[in-house]
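Next up: a single chain in C-alpha coordinates, the form predicted alone.
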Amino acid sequence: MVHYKVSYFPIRGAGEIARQILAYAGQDFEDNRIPKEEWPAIKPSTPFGQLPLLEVDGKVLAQSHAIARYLARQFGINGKCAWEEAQVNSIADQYKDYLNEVRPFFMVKMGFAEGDADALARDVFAPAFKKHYGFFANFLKSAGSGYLVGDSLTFVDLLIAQHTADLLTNSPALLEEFPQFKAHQEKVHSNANIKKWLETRPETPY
(Lines of atoms letter the chains of each structure in order from A and count residues from 1; the text may use other names and numbers.)
(Lines give C-alpha, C1' and ligand atoms only; values in the text may rest on other atoms or scores of the structure.)
Protein backbone atom coordinates (compact mmCIF):
# COMPACT_ATOMS: atom_id res chain seq x y z
CA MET A 1 0.00 0.00 0.00
CA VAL A 2 1.45 3.34 -1.09
CA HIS A 3 1.62 5.90 1.70
CA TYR A 4 0.79 9.48 0.70
CA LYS A 5 1.53 12.39 3.01
CA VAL A 6 0.57 15.99 2.23
CA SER A 7 2.31 18.63 4.34
CA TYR A 8 1.05 22.19 4.39
CA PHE A 9 -0.06 24.88 6.80
CA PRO A 10 -3.45 24.46 8.57
CA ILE A 11 -5.29 26.31 5.79
CA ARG A 12 -6.58 25.43 2.31
CA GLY A 13 -4.28 27.58 0.18
CA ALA A 14 -1.80 25.86 -2.14
CA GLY A 15 -2.10 22.55 -0.30
CA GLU A 16 -5.78 22.02 -0.94
CA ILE A 17 -5.51 20.82 -4.54
CA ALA A 18 -3.39 17.82 -3.51
CA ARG A 19 -5.80 16.98 -0.71
CA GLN A 20 -8.77 17.17 -3.07
CA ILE A 21 -7.19 14.99 -5.75
CA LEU A 22 -6.47 12.31 -3.17
CA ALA A 23 -9.98 12.67 -1.73
CA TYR A 24 -11.50 12.43 -5.22
CA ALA A 25 -9.55 9.23 -5.81
CA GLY A 26 -10.74 7.75 -2.53
CA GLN A 27 -7.11 7.42 -1.52
CA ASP A 28 -6.19 7.45 2.15
CA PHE A 29 -3.47 9.97 2.95
CA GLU A 30 -1.78 11.63 5.88
CA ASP A 31 -2.98 15.22 6.11
CA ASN A 32 -0.03 16.83 7.88
CA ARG A 33 -0.99 20.38 8.90
CA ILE A 34 2.07 22.21 10.20
CA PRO A 35 1.49 25.01 12.73
CA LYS A 36 3.23 28.21 11.66
CA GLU A 37 5.29 28.31 14.83
CA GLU A 38 6.84 24.93 13.90
CA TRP A 39 7.61 25.94 10.32
CA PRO A 40 10.97 27.73 10.88
CA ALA A 41 12.52 24.54 12.27
CA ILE A 42 11.22 22.45 9.37
CA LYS A 43 11.91 24.91 6.53
CA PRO A 44 15.67 24.16 6.05
CA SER A 45 14.92 20.48 5.47
CA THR A 46 12.56 21.11 2.53
CA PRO A 47 13.68 21.14 -1.14
CA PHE A 48 12.85 24.81 -1.78
CA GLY A 49 12.15 26.19 1.67
CA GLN A 50 8.41 26.22 1.13
CA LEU A 51 5.22 24.21 1.37
CA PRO A 52 3.27 22.20 0.26
CA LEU A 53 5.15 18.93 0.09
CA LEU A 54 3.99 15.52 -1.06
CA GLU A 55 5.67 12.41 0.28
CA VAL A 56 5.10 9.12 -1.53
CA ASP A 57 6.52 6.26 0.49
CA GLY A 58 9.01 8.72 1.92
CA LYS A 59 10.06 10.30 -1.40
CA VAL A 60 9.53 14.06 -1.36
CA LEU A 61 8.03 16.25 -4.10
CA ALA A 62 7.69 20.04 -3.81
CA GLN A 63 5.74 22.73 -5.71
CA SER A 64 1.95 22.63 -5.65
CA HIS A 65 1.39 22.27 -9.39
CA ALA A 66 4.08 19.61 -9.80
CA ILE A 67 2.35 17.73 -6.98
CA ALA A 68 -1.07 18.21 -8.59
CA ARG A 69 0.16 17.04 -11.99
CA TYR A 70 1.79 13.96 -10.51
CA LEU A 71 -1.28 12.99 -8.52
CA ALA A 72 -3.65 13.79 -11.38
CA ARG A 73 -1.71 11.46 -13.66
CA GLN A 74 -1.63 8.77 -10.96
CA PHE A 75 -5.39 8.89 -10.55
CA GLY A 76 -6.47 9.58 -14.12
CA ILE A 77 -7.71 13.18 -13.91
CA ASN A 78 -5.08 14.83 -16.09
CA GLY A 79 -7.00 14.53 -19.37
CA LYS A 80 -7.76 11.53 -21.54
CA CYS A 81 -4.97 12.07 -24.06
CA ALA A 82 -1.73 14.01 -24.45
CA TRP A 83 -3.54 16.99 -26.01
CA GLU A 84 -6.09 17.19 -23.20
CA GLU A 85 -3.29 16.92 -20.66
CA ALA A 86 -1.52 19.84 -22.33
CA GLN A 87 -4.73 21.88 -22.23
CA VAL A 88 -5.21 21.06 -18.55
CA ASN A 89 -1.64 22.14 -17.83
CA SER A 90 -2.10 25.38 -19.76
CA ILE A 91 -5.13 26.28 -17.63
CA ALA A 92 -3.24 25.40 -14.45
CA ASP A 93 -0.35 27.64 -15.50
CA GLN A 94 -2.74 30.48 -16.33
CA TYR A 95 -4.44 30.05 -12.97
CA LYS A 96 -1.05 30.45 -11.32
CA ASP A 97 -0.55 33.67 -13.31
CA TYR A 98 -3.93 34.84 -12.01
CA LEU A 99 -2.96 34.14 -8.41
CA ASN A 100 0.29 36.04 -8.88
CA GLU A 101 -1.65 39.04 -10.20
CA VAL A 102 -4.07 39.11 -7.28
CA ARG A 103 -1.50 38.25 -4.60
CA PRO A 104 -1.13 41.89 -3.40
CA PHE A 105 -4.86 42.02 -2.64
CA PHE A 106 -5.00 38.69 -0.82
CA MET A 107 -1.89 39.43 1.24
CA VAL A 108 -3.61 42.53 2.63
CA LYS A 109 -7.03 40.88 2.88
CA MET A 110 -5.62 38.01 4.95
CA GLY A 111 -3.58 40.30 7.18
CA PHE A 112 -0.12 39.33 5.93
CA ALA A 113 0.67 42.80 4.57
CA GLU A 114 -0.43 46.37 5.11
CA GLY A 115 -2.43 48.30 2.54
CA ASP A 116 -5.85 49.48 1.43
CA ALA A 117 -7.83 46.28 0.84
CA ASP A 118 -10.78 48.12 -0.74
CA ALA A 119 -8.54 49.92 -3.23
CA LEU A 120 -6.69 46.71 -4.08
CA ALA A 121 -9.98 44.89 -4.53
CA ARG A 122 -11.11 47.54 -7.00
CA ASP A 123 -7.85 48.20 -8.84
CA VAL A 124 -6.07 44.83 -8.71
CA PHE A 125 -8.36 41.95 -7.87
CA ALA A 126 -11.54 42.78 -9.82
CA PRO A 127 -9.79 43.44 -13.17
CA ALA A 128 -7.63 40.31 -12.83
CA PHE A 129 -10.61 38.18 -11.89
CA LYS A 130 -12.66 39.34 -14.87
CA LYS A 131 -9.77 38.86 -17.26
CA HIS A 132 -8.85 35.37 -16.15
CA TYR A 133 -12.36 34.03 -15.57
CA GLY A 134 -13.05 35.28 -19.08
CA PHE A 135 -10.21 33.08 -20.31
CA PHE A 136 -11.48 30.10 -18.33
CA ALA A 137 -15.03 30.68 -19.59
CA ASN A 138 -13.78 30.16 -23.14
CA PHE A 139 -12.50 26.70 -22.20
CA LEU A 140 -15.74 25.85 -20.42
CA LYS A 141 -17.75 26.86 -23.48
CA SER A 142 -15.46 25.03 -25.88
CA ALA A 143 -15.59 21.78 -23.92
CA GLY A 144 -19.40 21.91 -23.77
CA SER A 145 -19.48 19.24 -21.07
CA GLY A 146 -19.66 21.31 -17.92
CA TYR A 147 -15.95 20.65 -17.38
CA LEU A 148 -13.03 22.79 -18.49
CA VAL A 149 -11.33 20.22 -20.72
CA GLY A 150 -12.88 17.26 -22.51
CA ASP A 151 -15.87 15.44 -21.13
CA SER A 152 -14.63 14.46 -17.69
CA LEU A 153 -13.31 16.03 -14.50
CA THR A 154 -9.65 17.05 -14.38
CA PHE A 155 -7.60 18.58 -11.61
CA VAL A 156 -8.11 22.12 -12.94
CA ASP A 157 -11.84 21.67 -12.37
CA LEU A 158 -11.05 21.02 -8.71
CA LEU A 159 -8.68 23.99 -8.61
CA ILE A 160 -11.11 26.51 -10.07
CA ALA A 161 -14.24 25.12 -8.40
CA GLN A 162 -12.63 25.64 -4.99
CA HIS A 163 -11.72 29.22 -5.85
CA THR A 164 -15.25 29.84 -7.13
CA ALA A 165 -16.68 28.42 -3.90
CA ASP A 166 -14.47 30.77 -1.88
CA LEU A 167 -15.63 33.73 -3.99
CA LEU A 168 -19.29 32.76 -3.59
CA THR A 169 -18.76 32.84 0.17
CA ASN A 170 -16.84 36.11 0.33
CA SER A 171 -17.67 38.10 -2.83
CA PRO A 172 -20.76 36.54 -4.48
CA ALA A 173 -21.49 39.61 -6.63
CA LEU A 174 -18.35 38.91 -8.65
CA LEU A 175 -19.88 35.72 -10.03
CA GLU A 176 -22.96 37.49 -11.40
CA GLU A 177 -21.02 38.08 -14.62
CA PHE A 178 -19.98 34.40 -14.75
CA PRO A 179 -22.99 32.30 -13.69
CA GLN A 180 -21.57 29.35 -15.61
CA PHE A 181 -18.90 29.02 -12.95
CA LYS A 182 -21.46 28.68 -10.19
CA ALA A 183 -22.92 25.79 -12.19
CA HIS A 184 -19.41 24.43 -12.73
CA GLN A 185 -18.64 24.60 -9.01
CA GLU A 186 -21.88 22.82 -8.15
CA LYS A 187 -21.17 20.09 -10.72
CA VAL A 188 -17.63 19.47 -9.48
CA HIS A 189 -18.57 19.57 -5.80
CA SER A 190 -21.48 17.18 -6.32
CA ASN A 191 -18.99 14.34 -6.81
CA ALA A 192 -19.57 12.00 -3.85
CA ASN A 193 -15.94 11.82 -2.72
CA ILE A 194 -15.37 15.56 -3.07
CA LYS A 195 -18.64 16.30 -1.30
CA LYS A 196 -17.56 14.08 1.60
CA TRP A 197 -14.16 15.83 1.78
CA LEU A 198 -15.74 19.28 1.79
CA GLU A 199 -18.09 18.25 4.59
CA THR A 200 -15.42 16.64 6.80
CA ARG A 201 -12.21 18.64 6.22
CA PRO A 202 -11.09 21.01 8.99
CA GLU A 203 -12.82 24.38 8.81
CA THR A 204 -10.37 27.16 7.94
CA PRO A 205 -10.91 30.81 6.89
CA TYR A 206 -8.94 30.36 3.63
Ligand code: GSH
Second form
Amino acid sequence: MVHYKVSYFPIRGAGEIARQILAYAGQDFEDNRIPKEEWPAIKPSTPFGQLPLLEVDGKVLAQSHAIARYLARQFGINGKCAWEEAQVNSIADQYKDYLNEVRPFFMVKMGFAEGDADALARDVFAPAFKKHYGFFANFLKSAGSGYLVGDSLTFVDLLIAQHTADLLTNSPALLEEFPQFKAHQEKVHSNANIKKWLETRPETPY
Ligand code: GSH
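One more: the block was the form predicted alone; return the form predicted in complex with the named molecule.
Shown next: the complete complex, the earlier chain at its head.
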Protein backbone atom coordinates (compact mmCIF):
# COMPACT_ATOMS: atom_id res chain seq x y z
CA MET A 1 0.00 0.00 0.00
CA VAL A 2 1.22 3.51 -0.82
CA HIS A 3 2.46 5.45 2.21
CA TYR A 4 1.43 9.12 2.19
CA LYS A 5 3.01 11.53 4.65
CA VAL A 6 2.00 15.19 4.91
CA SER A 7 4.49 17.40 6.77
CA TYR A 8 3.47 20.85 7.89
CA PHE A 9 3.38 23.04 10.97
CA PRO A 10 0.77 22.23 13.65
CA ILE A 11 -1.87 24.47 12.05
CA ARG A 12 -4.34 24.16 9.14
CA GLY A 13 -2.78 26.80 6.86
CA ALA A 14 -1.28 25.64 3.57
CA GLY A 15 -1.03 22.03 4.74
CA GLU A 16 -4.72 21.47 5.27
CA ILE A 17 -5.72 20.98 1.62
CA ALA A 18 -3.44 17.92 1.28
CA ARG A 19 -4.81 16.48 4.53
CA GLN A 20 -8.39 17.08 3.40
CA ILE A 21 -7.94 15.50 -0.03
CA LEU A 22 -6.50 12.39 1.61
CA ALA A 23 -9.28 12.37 4.20
CA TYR A 24 -11.92 12.82 1.49
CA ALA A 25 -10.44 9.86 -0.39
CA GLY A 26 -10.57 7.73 2.76
CA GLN A 27 -6.82 7.27 2.42
CA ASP A 28 -4.73 6.60 5.53
CA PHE A 29 -1.84 9.04 5.81
CA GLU A 30 0.80 10.15 8.25
CA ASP A 31 -0.12 13.60 9.55
CA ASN A 32 3.33 14.88 10.47
CA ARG A 33 3.00 18.16 12.39
CA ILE A 34 6.42 19.72 12.88
CA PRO A 35 6.85 21.95 15.96
CA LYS A 36 8.28 25.39 15.13
CA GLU A 37 11.40 24.69 17.23
CA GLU A 38 12.29 21.63 15.11
CA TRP A 39 11.88 23.39 11.77
CA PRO A 40 15.32 25.11 11.43
CA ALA A 41 17.07 21.72 11.52
CA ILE A 42 14.76 20.28 8.84
CA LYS A 43 14.50 23.30 6.52
CA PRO A 44 17.81 22.82 4.61
CA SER A 45 16.84 19.28 3.62
CA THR A 46 13.59 20.33 1.92
CA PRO A 47 13.24 21.10 -1.84
CA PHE A 48 12.37 24.81 -1.43
CA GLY A 49 13.07 25.47 2.26
CA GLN A 50 9.36 25.56 3.09
CA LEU A 51 6.42 23.44 4.18
CA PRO A 52 4.10 21.73 3.35
CA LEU A 53 5.68 18.60 1.90
CA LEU A 54 4.06 15.44 0.67
CA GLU A 55 5.98 12.19 0.75
CA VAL A 56 4.73 9.32 -1.39
CA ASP A 57 6.58 6.15 -0.42
CA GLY A 58 9.51 8.39 0.57
CA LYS A 59 9.51 10.54 -2.62
CA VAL A 60 9.19 14.22 -1.71
CA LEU A 61 6.94 16.84 -3.32
CA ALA A 62 6.80 20.51 -2.24
CA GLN A 63 4.41 23.43 -2.96
CA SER A 64 0.91 23.15 -1.53
CA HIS A 65 -0.93 23.46 -4.85
CA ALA A 66 1.39 21.06 -6.70
CA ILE A 67 0.67 18.61 -3.88
CA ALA A 68 -3.07 19.29 -4.08
CA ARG A 69 -3.10 18.83 -7.87
CA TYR A 70 -1.17 15.57 -7.64
CA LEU A 71 -3.43 14.15 -4.91
CA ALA A 72 -6.60 15.43 -6.57
CA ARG A 73 -5.60 13.67 -9.78
CA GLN A 74 -4.76 10.46 -7.91
CA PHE A 75 -8.15 10.44 -6.24
CA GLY A 76 -10.28 11.76 -9.11
CA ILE A 77 -11.21 15.19 -7.76
CA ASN A 78 -9.29 17.31 -10.28
CA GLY A 79 -12.17 17.77 -12.75
CA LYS A 80 -13.69 15.23 -15.11
CA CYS A 81 -11.94 16.36 -18.31
CA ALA A 82 -8.97 18.53 -19.34
CA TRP A 83 -11.19 21.62 -19.55
CA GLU A 84 -12.69 21.11 -16.08
CA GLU A 85 -9.20 20.46 -14.72
CA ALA A 86 -8.03 23.78 -16.21
CA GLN A 87 -11.02 25.56 -14.66
CA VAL A 88 -10.26 23.99 -11.28
CA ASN A 89 -6.62 25.07 -11.57
CA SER A 90 -7.62 28.61 -12.48
CA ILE A 91 -9.70 28.86 -9.29
CA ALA A 92 -6.85 27.40 -7.22
CA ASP A 93 -4.42 29.94 -8.69
CA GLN A 94 -6.84 32.80 -8.14
CA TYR A 95 -7.37 31.66 -4.55
CA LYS A 96 -3.59 31.91 -4.04
CA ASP A 97 -3.63 35.43 -5.50
CA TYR A 98 -6.42 36.27 -3.05
CA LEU A 99 -4.39 34.95 -0.11
CA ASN A 100 -1.39 37.02 -1.24
CA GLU A 101 -3.61 40.10 -1.45
CA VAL A 102 -4.94 39.65 2.10
CA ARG A 103 -1.62 38.54 3.61
CA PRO A 104 -0.89 41.95 5.25
CA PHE A 105 -4.14 41.62 7.22
CA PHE A 106 -3.57 38.03 8.34
CA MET A 107 0.06 38.70 9.33
CA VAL A 108 -1.14 41.37 11.76
CA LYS A 109 -4.23 39.44 12.85
CA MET A 110 -2.14 36.35 13.69
CA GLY A 111 0.45 38.42 15.54
CA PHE A 112 3.33 37.93 13.06
CA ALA A 113 3.53 41.64 12.16
CA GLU A 114 2.76 45.01 13.71
CA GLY A 115 -0.14 47.06 12.38
CA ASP A 116 -3.72 48.19 12.74
CA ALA A 117 -5.77 45.00 12.28
CA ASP A 118 -9.10 46.86 12.11
CA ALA A 119 -7.90 49.23 9.39
CA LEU A 120 -6.42 46.32 7.41
CA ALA A 121 -9.65 44.34 7.80
CA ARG A 122 -11.61 47.28 6.39
CA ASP A 123 -9.21 48.48 3.69
CA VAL A 124 -7.47 45.29 2.56
CA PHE A 125 -9.31 42.17 3.64
CA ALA A 126 -12.98 43.10 3.08
CA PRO A 127 -12.53 44.46 -0.49
CA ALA A 128 -10.32 41.53 -1.54
CA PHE A 129 -12.79 39.06 -0.04
CA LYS A 130 -15.75 40.66 -1.85
CA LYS A 131 -13.88 40.77 -5.15
CA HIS A 132 -12.80 37.14 -4.97
CA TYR A 133 -16.02 35.63 -3.61
CA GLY A 134 -17.74 37.58 -6.41
CA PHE A 135 -15.48 35.80 -8.93
CA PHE A 136 -16.02 32.42 -7.30
CA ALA A 137 -19.80 33.01 -7.17
CA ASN A 138 -19.82 33.18 -10.97
CA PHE A 139 -18.30 29.69 -11.11
CA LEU A 140 -20.87 28.34 -8.63
CA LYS A 141 -23.69 29.83 -10.69
CA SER A 142 -22.37 28.58 -13.99
CA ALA A 143 -21.75 25.02 -12.70
CA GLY A 144 -25.28 24.94 -11.26
CA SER A 145 -24.49 21.80 -9.25
CA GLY A 146 -23.65 23.34 -5.90
CA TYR A 147 -19.95 22.75 -6.70
CA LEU A 148 -17.55 25.23 -8.26
CA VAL A 149 -16.76 23.23 -11.40
CA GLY A 150 -18.78 20.53 -13.15
CA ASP A 151 -21.24 18.32 -11.34
CA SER A 152 -19.07 16.88 -8.59
CA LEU A 153 -16.66 17.90 -5.87
CA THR A 154 -13.13 18.98 -6.81
CA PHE A 155 -10.26 20.01 -4.59
CA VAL A 156 -11.09 23.71 -4.95
CA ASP A 157 -14.42 23.02 -3.25
CA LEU A 158 -12.43 21.76 -0.26
CA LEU A 159 -10.14 24.84 -0.37
CA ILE A 160 -12.95 27.40 -0.53
CA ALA A 161 -15.25 25.57 1.91
CA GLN A 162 -12.51 25.58 4.57
CA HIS A 163 -11.97 29.31 4.06
CA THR A 164 -15.72 29.95 4.27
CA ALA A 165 -15.90 27.91 7.49
CA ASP A 166 -13.05 30.00 8.95
CA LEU A 167 -14.86 33.20 7.97
CA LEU A 168 -18.15 31.97 9.44
CA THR A 169 -16.27 31.60 12.72
CA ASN A 170 -14.22 34.81 12.60
CA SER A 171 -16.01 37.32 10.35
CA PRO A 172 -19.57 36.00 9.78
CA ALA A 173 -20.92 39.40 8.66
CA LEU A 174 -18.82 39.21 5.50
CA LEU A 175 -20.68 36.10 4.36
CA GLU A 176 -24.09 37.76 4.56
CA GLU A 177 -23.67 38.98 1.00
CA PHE A 178 -22.78 35.45 -0.17
CA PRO A 179 -25.36 33.00 1.26
CA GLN A 180 -24.57 30.63 -1.61
CA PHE A 181 -21.13 30.04 -0.05
CA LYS A 182 -22.64 29.12 3.30
CA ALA A 183 -24.73 26.56 1.40
CA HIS A 184 -21.62 25.44 -0.50
CA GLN A 185 -19.64 25.01 2.71
CA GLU A 186 -22.47 22.98 4.27
CA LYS A 187 -22.70 20.76 1.19
CA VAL A 188 -18.94 20.13 1.00
CA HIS A 189 -18.58 19.58 4.73
CA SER A 190 -21.52 17.18 4.84
CA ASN A 191 -19.49 14.58 2.94
CA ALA A 192 -19.09 11.69 5.39
CA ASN A 193 -15.28 11.43 5.15
CA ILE A 194 -14.76 15.18 5.41
CA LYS A 195 -17.22 15.41 8.30
CA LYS A 196 -15.23 12.73 10.13
CA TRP A 197 -11.95 14.57 9.43
CA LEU A 198 -13.35 17.89 10.68
CA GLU A 199 -14.53 16.20 13.86
CA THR A 200 -11.31 14.32 14.57
CA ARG A 201 -8.46 16.56 13.29
CA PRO A 202 -6.38 18.36 15.91
CA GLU A 203 -8.01 21.64 16.96
CA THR A 204 -5.93 24.65 15.95
CA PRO A 205 -6.77 28.36 15.82
CA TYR A 206 -5.98 28.68 12.08
N1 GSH B 1 4.17 28.64 -2.16
C2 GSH B 1 4.39 27.77 -1.01
C3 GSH B 1 3.26 26.73 -0.91
O4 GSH B 1 2.13 27.06 -1.27
O5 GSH B 1 3.53 25.61 -0.46
C6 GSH B 1 4.48 28.63 0.23
C7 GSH B 1 4.84 27.80 1.41
C8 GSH B 1 5.03 28.64 2.65
O9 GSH B 1 4.92 29.89 2.62
N10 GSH B 1 5.35 27.94 3.74
C11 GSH B 1 5.55 28.60 5.00
C12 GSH B 1 6.89 28.12 5.56
O13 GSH B 1 7.34 27.03 5.28
C14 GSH B 1 4.47 28.21 5.99
S15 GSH B 1 2.86 28.60 5.34
N16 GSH B 1 7.50 28.97 6.41
C17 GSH B 1 8.73 28.63 7.07
C18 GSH B 1 9.93 29.12 6.34
O19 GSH B 1 9.81 29.77 5.28
O20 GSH B 1 11.04 28.88 6.86
